[in-house]
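The data below hold one chain only, encoded as structure tokens and taken in the form predicted alone.
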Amino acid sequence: MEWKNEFTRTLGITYPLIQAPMLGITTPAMVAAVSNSGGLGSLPVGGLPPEKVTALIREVKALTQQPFEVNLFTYEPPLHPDRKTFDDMQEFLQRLYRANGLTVTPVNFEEIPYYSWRDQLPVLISAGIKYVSFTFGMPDAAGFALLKQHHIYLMGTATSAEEAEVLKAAGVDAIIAQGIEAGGHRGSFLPGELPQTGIMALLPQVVDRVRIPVIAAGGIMDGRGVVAAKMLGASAVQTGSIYLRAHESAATPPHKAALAGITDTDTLLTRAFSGRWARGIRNTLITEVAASGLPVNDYPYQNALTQPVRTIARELDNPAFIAMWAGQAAGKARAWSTADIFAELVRETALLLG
């Protein structure tokens, strides 16, 4: 079959297959393995300090000479965060931790770190990054101008056709259409109800409206999904959950073990961990926060509140308090190397398309 299209030629890759940026899961080794296999690896750096971004980019470059992208969180923190919401949630979480035998240091509201995508742009430009994707929103006019000035190819995340149109009007080169099936954080950014459209319904509507390359994301775990997306007009597909159990994945052993036994109905959307809607496997923290009835802090305040317990839970291999992000089809993930997972995806797709 012929893999090449406008998107692959523009990015200089062999296959229109992108590894989704999964903060806390994706490693430089995973990014490099996909890029070295002919796809596009994605390095997530949302919310990280500039020096950490620099170090991660260097790690990837030490492992591959092939193209890869860097993914940013383009959001603005709330102007007036509610201190009472923060204090009430912290008090509840501390009781929950103690009831589960965990000692977690309280978070100081005044010392929550915040690293903007604006702080990260000089690092990307200095490193010569040519491909950037973003989620949770989009850069402002000055950000777009700076990125375009340096001839950086821009991919914005949309969870509705309306968001896709807004991104195109702002100047993106391609749209990542994220269906409700996708694991991890939703890329939604327009006010109103959370878009919950599946990728098979969302994709053709976005393709018809924007007339620029569209990348399908959400629930694609094998060649059948790639072919379906192609037939609906996608220029490329982005897969994340397929790599959750990969040897290079930073997912904890309990997270990987949980993935092996889940079905299509075992994930849910929650704001409990970060304050933004995200899809993952139900556990104690998700269930108890929902049952509390308390309002959840906006990102990054809720994220900062749960960060300490997530760190401790990772060290203890305690799945009750780990964010186990997973898509609706994540039960099909295989415990293989990233390169082997990618090669199988290519093989399956090629067979189906002849």
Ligand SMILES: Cc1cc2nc3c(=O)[nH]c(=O)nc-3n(C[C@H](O)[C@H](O)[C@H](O)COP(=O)(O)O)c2cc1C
Given for the second form:
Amino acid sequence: MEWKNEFTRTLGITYPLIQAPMLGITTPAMVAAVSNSGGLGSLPVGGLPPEKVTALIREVKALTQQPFEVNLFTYEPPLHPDRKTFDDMQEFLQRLYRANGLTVTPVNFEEIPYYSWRDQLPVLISAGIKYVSFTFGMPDAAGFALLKQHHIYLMGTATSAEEAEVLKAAGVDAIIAQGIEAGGHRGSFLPGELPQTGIMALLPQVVDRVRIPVIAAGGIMDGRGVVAAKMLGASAVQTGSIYLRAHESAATPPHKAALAGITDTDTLLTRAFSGRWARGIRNTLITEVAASGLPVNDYPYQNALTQPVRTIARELDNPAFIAMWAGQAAGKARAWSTADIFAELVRETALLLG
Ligand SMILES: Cc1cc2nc3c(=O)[nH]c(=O)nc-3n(C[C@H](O)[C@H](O)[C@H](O)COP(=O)(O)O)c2cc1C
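Can you switch from the form predicted alone and show the form predicted together with the ligand instead?
So here's everything in the complex, that chain up top.
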């Protein structure tokens, strides 16, 4: 496949195809499989403790000598979370769990752990990481300065043309334009209404405004999507849902089973699991939290509240309480090895590009 550009040359990769970071799903083996195939693997570490970040980077490095990126949540948690919102939601969730035959230990508001990207940066720097992407905002000026001082290539996530301009002004090297089709969390970070632009409309507007490499993300599941993104001005594409059922994916068996049967209308945007908007497959927790009419806690408080039930549901293979993130086109995901999924994407794209 002949699609080389400034982005592939800068990163030293063969194909402008990025495996999207997917926290909870992406394993070091998945990252390495894509990087070893000539694409860019992405290791998600958003919110993880620094020692875990160190261990994961070490695991990836043991599996590949090729370039890969590390993905951060550049998020500033609320300074004054609302205690009443937390308590009311906890009471509601406890009733919901009991009604579904689940016993879940309540979460202590005072003991919610949160590891900032600031705690993780020193780990990335000492590990010699050269490529970093981020979502949920961007580093502050000191963070940018530190990353730049170490010559780290920066990719920031934008869900609107305005967010892309803000990221460019702050000094990113490339923009990840994330369309509304995308699975998982929206990277949106500017105040106001949640941007809901589809990738077809978003991509050319971002490309025209920023004039730096733009990576297209959202709903791309085959060569047709890759070539369409190229035509709209993308320098690379980032695909997540395509790998959800991969052999190397850490998705739970119920999540993988649910993906096998979904169509374009089976996912929705919800704040019920984490407090941030994210796209996943409809289930009991999502519909019941919405029906309750209760205000949802901001991230990471809602995330911490639902963490215990997610762990229990994983052990029980209970799809009603697992966060089954998926994009609008995730029904096309195949239960193949990551390397085979990647190779097929390259093959289809090459055929179309002639
Ligand atoms: C299960 C899942 C988890 C995700 N986790 C992250 C993450 O940790 N960091 C991030 O920047 N993006 C995350 N995303 C969003 C992806 O980077 C990307 O925008 C999305 O997968 C593209 O759309 P697609 O799923 O239709 O391919 C996640 C997506 C999914 C499906």
